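First, one chain by itself in structure tokens, the form predicted alone.
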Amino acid sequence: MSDNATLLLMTPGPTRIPERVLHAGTRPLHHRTPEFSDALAETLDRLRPLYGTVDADILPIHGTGRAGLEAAVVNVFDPGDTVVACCNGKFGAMWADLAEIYGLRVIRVCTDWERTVDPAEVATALEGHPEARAVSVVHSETSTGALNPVSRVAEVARARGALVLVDAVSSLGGTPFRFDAWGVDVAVTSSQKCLMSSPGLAFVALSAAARAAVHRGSLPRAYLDLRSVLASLAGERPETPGTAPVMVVLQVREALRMIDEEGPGVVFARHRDMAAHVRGWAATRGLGLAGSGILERSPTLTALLLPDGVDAAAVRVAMRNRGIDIATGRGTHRTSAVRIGHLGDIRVADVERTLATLDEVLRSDDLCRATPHGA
């Protein structure tokens, strides 16, 4: 078995830290002092151009993107609230649990997991339910690997006057993102994938419509309490409420820093190119992708379906025993599919590295002696 520090993090997320990432968080640094101030306001400013807005708040979250994903819930909506959620796979569906939790009236539309979010399904659902206040959807769903119609789903909510929630956790900084031209009202994002830092830090981006659902709302809140956030961000010098992630806040913006030097462009187009790779490797071998309905796939992950008969799980152990780490499938496709995350600070020749194990392992006898024991 590999030695778990020299693993090649080839799953979803976490995602590889870069070592000036890692450097950049291993200073001491009060939360209370001009010089945090000063990083939290840098982090949040470098934050505009990925979340692709001039005017919206982007408050930083003491916790994973789930919990930039409950803050969303807890602040925005009044109990008995109808939310209209989309749940063609795992997180999008988690995203509608935890609005069920507190006490909201979910409409799960788009529940299968082998197609894209459809638009028109969406409206359908609106039209039976005029009273919904919001639309959720996950941009980059982790779990199957489909982009799903961000900007058309926003266009059919607005038209009907609901609010639009965004999961942007493992899209934000890998593939573009238009808050402010799709009309976005709520859009999350962490710390631990595209911006190739530790987990523990949330990201939650409100329009003015957001903003004031905050005020209004009236569901129990305290540790994940928006308003406090804004209060804090607002006052003489930008503060949290309480004591930050500081480390995290400081890698997050080294991360931002290394984005900003290689270009947005040109990071999107590395995740582009890692993807097509991916899956042109896929194609010469026969393995097909999970999801047959997905019309768009996402550029930060792909989820290959294995060979007849073989397991994910042993697949897995097989890649770790050789230094690679890769993700099993989620869902139906369980223990028959493997999910290879390409985002972040992954390059061209990692994904070369990956696929040149994958495609030893599949060809080896290990298979029959791994367990899944352990994955």
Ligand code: PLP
The other form holds:
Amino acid sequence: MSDNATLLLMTPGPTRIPERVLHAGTRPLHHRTPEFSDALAETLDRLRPLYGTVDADILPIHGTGRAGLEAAVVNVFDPGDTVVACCNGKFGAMWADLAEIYGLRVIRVCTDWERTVDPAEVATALEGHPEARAVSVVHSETSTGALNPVSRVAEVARARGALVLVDAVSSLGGTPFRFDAWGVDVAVTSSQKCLMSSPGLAFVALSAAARAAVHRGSLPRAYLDLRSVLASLAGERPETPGTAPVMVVLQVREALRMIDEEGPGVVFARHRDMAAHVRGWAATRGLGLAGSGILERSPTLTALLLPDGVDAAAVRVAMRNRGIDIATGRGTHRTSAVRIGHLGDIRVADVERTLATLDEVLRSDDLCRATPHGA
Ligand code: PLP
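Switching conditions: you have the form predicted alone, so give me the form predicted together with the named molecule.
Below is the entire complex, every chain and molecule, led by the chain shown above.
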């Protein structure tokens, strides 16, 4: 088996960290210094166009993506509030579960993992629950590869006065996101996917309405209290409460510089090319994609159905033995699909190498073909 240093990371995150980014994060730096404040300010500024916002507050959260999702819940709501949660995959369902743990009343909609979120179903739920304060939706559902129609969900939610909460963990930086134009109120992302950095830092963007909700919210909160993050950012020099994950901030700043140098439009086109490459390859081999009812697919990953009887875990091991890490499927496709990440620093050449290796693996004898799917 290849060791981790040489393994090509083709999972849908964490993904490969460019040398330049790794290097940027090796410099020891104290978090209460002008230099760190500058790095933080530059990072948040450079995120602004990727979020597609002029005015939103963009807050760093010390933790991975889930910390960002949890921060959204504990800051925006009051106990007993109702939320309509789109659950067409693992991460939508995870956010719904989180909200429930904090005592919210969660109305789960669009629970079919084979389909994209249907705005009409969200509208029906809101009609049945006019008290709902928010709708949550995952932009790129990393478990299935669905790209959910955030703008249309937001339109429906806003028409009924509900806040729009978006998980953009595996989309932001890899595909256009339009916080302002779509009318999003809270959008969460994290460092280890399209932002090409180590795990450990999340970001939460807040609209004016969400910011007001944060100040009014009455759920208990401490480490993830966004009021203290807002206060630390608003000081003479932007800082974060407590010790910041300094090295990850430095990495993300460098990654954002790289995205700016390549040009966000070029980065998004590269992601679309890689996705087209994988899907074209699958079509020529007669392989399907998970989610037969998915209307639009994320450019950042592909959940690929394996030939009948081929086990996803065995494929993953065989791929790792050949130096490439891909992920297995999720939910009903846990054993029958693999997920290939094509995001962040990944290039078409990496995709080509992955697909050539997958061809080799699918022809090889070292796969468990004994158990047909569903048996
Ligand atoms: N949301 C989405 C869409 C994700 O893909 C992930 C992780 O893969 C998460 C949330 C959870 O983030 P983390 O594992 O960084 O806590």
